[in-house]
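First, one chain by itself in structure tokens, the form predicted on its own.
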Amino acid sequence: MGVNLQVNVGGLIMKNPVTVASGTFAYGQEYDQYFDIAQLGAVTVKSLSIQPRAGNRPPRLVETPAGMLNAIGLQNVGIDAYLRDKLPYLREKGCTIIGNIYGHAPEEYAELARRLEAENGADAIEANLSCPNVHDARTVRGGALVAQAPERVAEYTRAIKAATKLPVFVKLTPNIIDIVEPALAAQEAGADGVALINTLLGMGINPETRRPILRNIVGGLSGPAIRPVALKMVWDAAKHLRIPIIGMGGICSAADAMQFILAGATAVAVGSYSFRQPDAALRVIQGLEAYCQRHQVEDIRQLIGAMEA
């Protein structure tokens, strides 16, 4: 039986519902030695800023019992180098591209979105309003992330939507009491979808030195440990949203991905597990197709939000 894996995420047509989480897949070419990255529903590139960023000082990564803490600090080559050096490879491969963007103000996000559209640098925009390990002007109200303030989510979303006709997905933080409020704010401001979730705040201390393990002290927790939290937030948001959700957080297998789809996600992203198994995203695609064949499901869209409670 043939299975239709194609999904429409807010106007972005993906050949299958699997992408990769920004920051875990660099700019795609780094993984092409392990599998043909054009087989992905989309490649989500590392966050892009107007100017290159060196990120935080090391140590910036630490393993945890069921995942990892990172405080990379959005290190990236900048929009100019991406368009010049990274984009041609992705276009030559025929990849669908989600361009993750980061800035210090709505105007910077808008400028990045304009450039990506004007120079065919992406097929959709993912606005990162929720990185937990960057200390700069993007924070509001004494250190709160933009994604923790629904009115600011709306402000940034409107600015980006006014700058581009590409689909815009807003990436939100789990470090909040109720994920529904910022998700609804993004929707009402015109977002074409939301990406749930970014990393959870965490830290580690070396008991021998009595010092933080990360130079930044605080980092973002990802991996299997956060999967139940991410899954619940996707389910919460899906009950209230009209726009699609890209679900992510601890996805390691097709069974994990299917949980997110059943909870209401239209697409999913494989994140830090790619560090352990570089072709993890491809295995998820293959596993989703096998799941549909096993359960005699002809179209994977039939399973979106199909959890039986």
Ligand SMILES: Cc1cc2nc3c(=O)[nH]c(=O)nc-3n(C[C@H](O)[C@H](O)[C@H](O)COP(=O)(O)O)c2cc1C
The other form holds:
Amino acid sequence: MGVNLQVNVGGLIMKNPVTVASGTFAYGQEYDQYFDIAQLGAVTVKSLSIQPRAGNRPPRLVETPAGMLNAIGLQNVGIDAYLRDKLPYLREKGCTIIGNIYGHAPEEYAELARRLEAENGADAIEANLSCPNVHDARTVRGGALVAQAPERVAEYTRAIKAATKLPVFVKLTPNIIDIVEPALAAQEAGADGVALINTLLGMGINPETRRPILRNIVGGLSGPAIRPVALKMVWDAAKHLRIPIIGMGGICSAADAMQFILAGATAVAVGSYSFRQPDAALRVIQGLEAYCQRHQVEDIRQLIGAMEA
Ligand SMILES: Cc1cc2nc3c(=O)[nH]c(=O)nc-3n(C[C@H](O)[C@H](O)[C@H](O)COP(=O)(O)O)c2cc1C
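Form predicted in complex with the named molecule structure, per the form predicted on its own context:
Whole complex next, starting from this chain.
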């Protein structure tokens, strides 16, 4: 039986619902030796900023039970080097690209979105309003992430939407009581989708040295440990949103991805697990197709939000 895996995420056509989580797949090329990355529904690139960023000093990545803590601090090559050195490879391969962006103010996000559209650098924009690992007075006003304040989510979303015709997805933080509020704020401000979730704040201390495990002290927890939290947030948001959701958080297999789709995600992203199994996202695509065949579902869209409670 032929299965349709194609989905439309707020105007972005993906040939299957599987992308990779920003920051876990660099700019794609490194993974192309493990599988043909053009088979992905989309490649989501590492957060891009206007200036290159070196990120935080190590140790900035540690394993935890069923996951990892990272405090990379948005290390990236910057928009110029991305467009010049990274983009041609992705375009030659025919990849669909989600350009994840990060800035210090709405104007910077707008500028990044404008450049990505003008230079064919992405097919959709994902605005990272939720990175926990940057100490920046303007971003972390009073210690808060943009995505923790619904009115700021709306302000940033409006600025980005005014700057581009590309679909705009807003990436939100789980470090909040009710995910529905910022998600609705993004929707009302014109977002074409939301990406849920970024990492959960966490930390570790080495009791022998009495020193923090991460130099940054605090980092973001990802991996299977956060999957139930992420799934519940996707389910909560899906009940209230008209716009599509890209679900992520601990997805390692097609069975994990199916949970997010059944909870209401239109697309899913494989994140940290690509570090353990570089072709994990490809296996998820194959597994979703096999699932549909096994359950005699001709179109994966029939399964979005189809949990039977
Ligand atoms: C090492 C690392 C770097 C990350 N960098 C970014 C980033 O640059 N931008 C972003 O929006 N999210 C970033 N994330 C968050 C992931 O995209 C994803 O939201 C999160 O890890 C949950 O998915 P997972 O549990 O499958 O890893 C990063 C995560 C990890 C583990």
